[in-house]
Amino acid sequence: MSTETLHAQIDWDELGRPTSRQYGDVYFAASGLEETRHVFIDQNDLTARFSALGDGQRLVIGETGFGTGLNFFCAWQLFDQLAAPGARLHFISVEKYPLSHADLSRALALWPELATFTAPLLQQYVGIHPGFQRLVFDGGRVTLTLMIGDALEQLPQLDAQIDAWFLDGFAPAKNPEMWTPELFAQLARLAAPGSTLGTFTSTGWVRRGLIAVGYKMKRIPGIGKKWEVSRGVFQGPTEAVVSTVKPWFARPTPPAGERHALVIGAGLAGCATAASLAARGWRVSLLERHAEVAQEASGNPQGVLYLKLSAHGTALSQLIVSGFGHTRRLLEQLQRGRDWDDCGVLQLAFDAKEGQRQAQLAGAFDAQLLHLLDRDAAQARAGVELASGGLHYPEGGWVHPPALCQWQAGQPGVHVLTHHHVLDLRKVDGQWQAWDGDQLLASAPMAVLCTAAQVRETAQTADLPLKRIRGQITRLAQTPGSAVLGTVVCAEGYVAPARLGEHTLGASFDFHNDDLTPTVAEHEGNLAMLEEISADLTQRLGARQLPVEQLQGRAAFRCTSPDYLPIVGPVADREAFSHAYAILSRDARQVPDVACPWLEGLYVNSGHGSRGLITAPLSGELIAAWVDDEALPLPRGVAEACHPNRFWVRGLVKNKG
């Protein structure tokens, strides 16, 4: 994380073209479209390769320097024209200084002929913060993964196989850090067999550097003012590459045969997983024990997009920043004001320790993600009197979780099966069978458990360390006085601006109560939290005059893990795992060359706690990436930190395996 300026600093020439103030170089030549097509499209043979893509096949393009996105739009346009309807394009690009929305809009206005492709990006161009940011277009047919940050920090975290590279950083003389042996080594590490490369530069030391890592390079006549450009074909590394991925985190073999999956549980995690799989052509049976989706913790009227971050760049913080951006972009599909609202989130500095924590965060993250407000500014933003200032997240807000779940469950290819209570999961003849007692409910080659803490009721995942925490919210009718509340305000609890004439207030934490009947005591606790947030708002709502025993609300169970990270990924056979890696209990440094004993075709997506709105949708993409052997939507280290096997490894190392 860095306090360095996030966005590109742009100057505009007399023709309205952008120039980078950071690098003193143009983003594209006068003939931008022609140059892109000659240097990147033609040198990577994309016309032939897109034409050859059939249903279910994909091509992955990697790029150094997203800039204005011109190369992405040209590739997408050609893919749209030539590829089969069921083919997929994944474009992965690294960018240290992304353009602001205003500058990107101005730059893309230069190419009205690309508006069909630029408009969807501009609609989703929000929440673009450091780290991995995933954008999905055309119902999942086109995926864009932006890695925001320095290329030599981002590319080593990428787990992908790149079929074609666009080397499009600013000119080597202007940006030498982009053209280094370390970067070339990453291109080779990530290259798929036969990967190709196109670049506008024919500089000798660049070509020699690429040859050194396994590319066969060739100079090609250029275009415009460029005399020569270069193309390359990867012929394998000059030295054997040793994988650093430990076997218990290695990718399982992708499921073969029928692309049909059972997703069990239709809350935030299950609906997200179902939508991500369906976007990749899977037929998904979404099994839900209730009469509708989002009936448990995902059924609250309002949830908050609240980013509880660390200033130290932890795996959880990286997941939250990436997940926040992904969810925030998904919400653009829903109706603002009814299904969600980007009213912002204000976290009050309610004591000195919290104030110190917030000051550290403000120094570690870009101001467009979060910034400090003093008490006067916070009150002006909230519209009510507050006890203190705090940390403001301008892109945050509230969400009606059932609306997001319903939209995801309604995607083509997802079939919702309600009143399907899965009590047992069995593997028979290559099929995962879901049973309710002696009744077979459904079967498929793959199954994903998304049943929160009920994951432990399934024999194959009974040892996962998940725990339930009861939470109760209180619903309060909007009053003329409370209508001024302009943002979500949080302290120990939260209160949100009204949705459909009703505020949500909460939520309690109870580790010991298994009864979901709302209690008067917890309503009183929520009102006390409201008083701490704003005595003024409490008065405006007339909250202390309301008969507590008549208050309305609901209770549900959050589900969390010991390290507060979700549990997302493929499931191993616990007993066989302990046997295969028993040496870890004697020497934790050992990495035995033994394949992980996977329960083939079984995955889990659970443990999202109170962050499900932020972490569950991106975790659905992570499940789909594991299943389809595609580029992971998160840094490899973050995906491993969320992996179910982390607990088995820790148990062995502690000699408890």
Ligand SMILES: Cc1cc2nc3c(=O)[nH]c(=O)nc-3n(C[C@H](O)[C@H](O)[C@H](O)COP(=O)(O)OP(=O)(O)OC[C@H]3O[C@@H](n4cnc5c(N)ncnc54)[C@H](O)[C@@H]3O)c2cc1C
Second form
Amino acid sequence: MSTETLHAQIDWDELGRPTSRQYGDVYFAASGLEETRHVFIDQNDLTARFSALGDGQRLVIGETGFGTGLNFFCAWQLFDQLAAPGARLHFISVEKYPLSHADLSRALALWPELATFTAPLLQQYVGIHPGFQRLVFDGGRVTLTLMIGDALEQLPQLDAQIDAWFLDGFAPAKNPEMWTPELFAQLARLAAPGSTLGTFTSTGWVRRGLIAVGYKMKRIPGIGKKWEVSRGVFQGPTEAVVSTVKPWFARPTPPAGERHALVIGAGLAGCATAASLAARGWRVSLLERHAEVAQEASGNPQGVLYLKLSAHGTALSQLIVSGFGHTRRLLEQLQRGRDWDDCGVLQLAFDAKEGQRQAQLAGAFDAQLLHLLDRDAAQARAGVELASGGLHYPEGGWVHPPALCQWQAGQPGVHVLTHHHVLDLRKVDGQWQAWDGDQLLASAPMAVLCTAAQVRETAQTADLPLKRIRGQITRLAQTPGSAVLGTVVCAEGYVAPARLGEHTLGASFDFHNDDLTPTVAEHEGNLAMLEEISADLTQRLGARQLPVEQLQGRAAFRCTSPDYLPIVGPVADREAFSHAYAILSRDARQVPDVACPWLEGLYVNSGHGSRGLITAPLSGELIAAWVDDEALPLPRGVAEACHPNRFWVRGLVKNKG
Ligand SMILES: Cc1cc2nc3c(=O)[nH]c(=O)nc-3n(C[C@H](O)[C@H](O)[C@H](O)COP(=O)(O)OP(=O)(O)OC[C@H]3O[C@@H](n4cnc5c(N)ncnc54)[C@H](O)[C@@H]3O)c2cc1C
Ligand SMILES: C[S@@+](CC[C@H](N)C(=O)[O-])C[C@H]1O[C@@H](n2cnc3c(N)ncnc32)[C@H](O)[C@@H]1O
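Form predicted in complex with this ligand, following the form predicted on its own:
First the chain shown before, then all remaining chains and molecules of the complex.
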């Protein structure tokens, strides 16, 4: 996708309303709020349904065409007025051409009475790129999942149950692609039992199409210039819907009993998981063996929000774009300059191969996410001399990972238990018990292992293929000359603008060393990577004159999986799994109708490699979605690509069962 096509092209009419140049249609009628309420709120009976929503219950709204978000704000406002404090609203909307921030601000200024709702969205409206983008509001009470792309590409990837549909994709005559039988089939596939819909159109072929997939349709008098609008109630599928989900990727039964979870390990993965569960009303005990959170891999002074993408839309690349957006929006709640900074990231084209890769990426992604800079422009951005130009990620930057961890671990409902070293997990009477020798530390119906490579030290997950890779960073004091550094610059390594007077220089990779004492050799390696990034910056830092033995730094272990995707999801009993699906080792195409032998209530969130800042926070949302039987925050295919069971299936297929 190129820049020209990502954003909506907006014209403003004489009333100051946005109209779409791409579709030649208005985003909302002159009576805006009144029409939205009549068509979408009233035809889906949302006043009654929100009033009936009790604590712990949720309603999921699906929408075709997010536009300015007006329908979302109206729904949120009503939910806020009527639903119980512990109820949740999930709004899922697909949008091919998101408005730019400037156009969205201008459009939303038309509704000052909705400012309580529009202001938080405007604050978080960053990192909105193709694919699934999750936004979290009001402490997790309201979730917005935007699917950026064509409805017919995005909806088939969605795994959700929609209670109420808002069909709002411009007039059928002006945008017939948004009203096709294929799209209607998706509305039916995703419909929860008793799902309803409201739409401003009463066009005959749209009605017939919706009836054909199982909606009972009724015409209703319209308002304003609309003569008639329509409402529909899902009567169940007209044809048997065959589930295409393989049993080993099916949803486990949600844990029963008290909503109390043990989250073990308080790095980026554990803190994110704890926060996502707590936002859904779970009481979370976060067990950490150290005296504080973020003491291992997540303890570096600065990490980089760097997106290692593929131009081929791989699962990893999709995860990175979605994860980056999510982390970036979370960071808006932390303090810029101290906890993080969106100074941008510049990846240098340090050789011809890297240059080629970058050119491909620039053709595949929108310019707001990344664009090429020639050497002069790159130097102007970085403020120092560079050997080459490269790829600039303007929304990237650096993060102080402990700040993100502390913020998440500090959310209401999360209880941090430090000095809690879990050596053993046992399931007794429906409870997962965490033991340290003969001391019972805590127990709950659910447990999530977020212990990085130590996941393998727990018997139930000992076979997960996780590997440790040692890495070391070097800390360099800021100098008057280095203060000009305006962006993170990466080649093989990276250097970040100073945080609290210190630059972080990273990072080495060592597959063999198990000792975490920083070594001189790796400091030297980091300095060599700095030279490669910029001889000028090396000089400004006086790095060649520094006695290497006196350099400060820290080392920790990254934790990776063989396919570089994290391992996130429910855990099955390995041995029972091999028996249940043994036939795969003879015929890989078989899909036996055998339920997966889950270890009920046990989940894992690990394997975040060198990019935990980008993948761990969204993985917390993914865990919560699996646990609470919610809409997945990622395309089904990406969630499956991260699923722990992928390794067992591959093992069986390779006949290694
Ligand atoms: C040198 C280096 C540089 C990096 N640079 C970047 C970067 O620039 N950008 C980026 O995105 N990522 C970077 N990473 C990767 C990133 O730091 C990791 O992906 C991320 O921190 C992983 O988080 P985690 O929670 O899975 O693991 P960890 O942070 O290691 O957390 C695991 C936690 O579990 C606890 N634990 C383990 N076993 C037990 C037990 N039995 N009982 C109780 N607690 C237990 C540990 O004490 C620890 O706190 C870097 C990593 C390293 C090492
Ligand atoms: C009438 S506007 C939506 C108004 C919006 N609900 C609001 O409250 O402002 C229709 C939206 O559908 C989007 N759209 C049109 N065709 C689409 C498609 N094929 N896939 C996804 N979105 C599409 C348009 O870009 C536009 O933003």
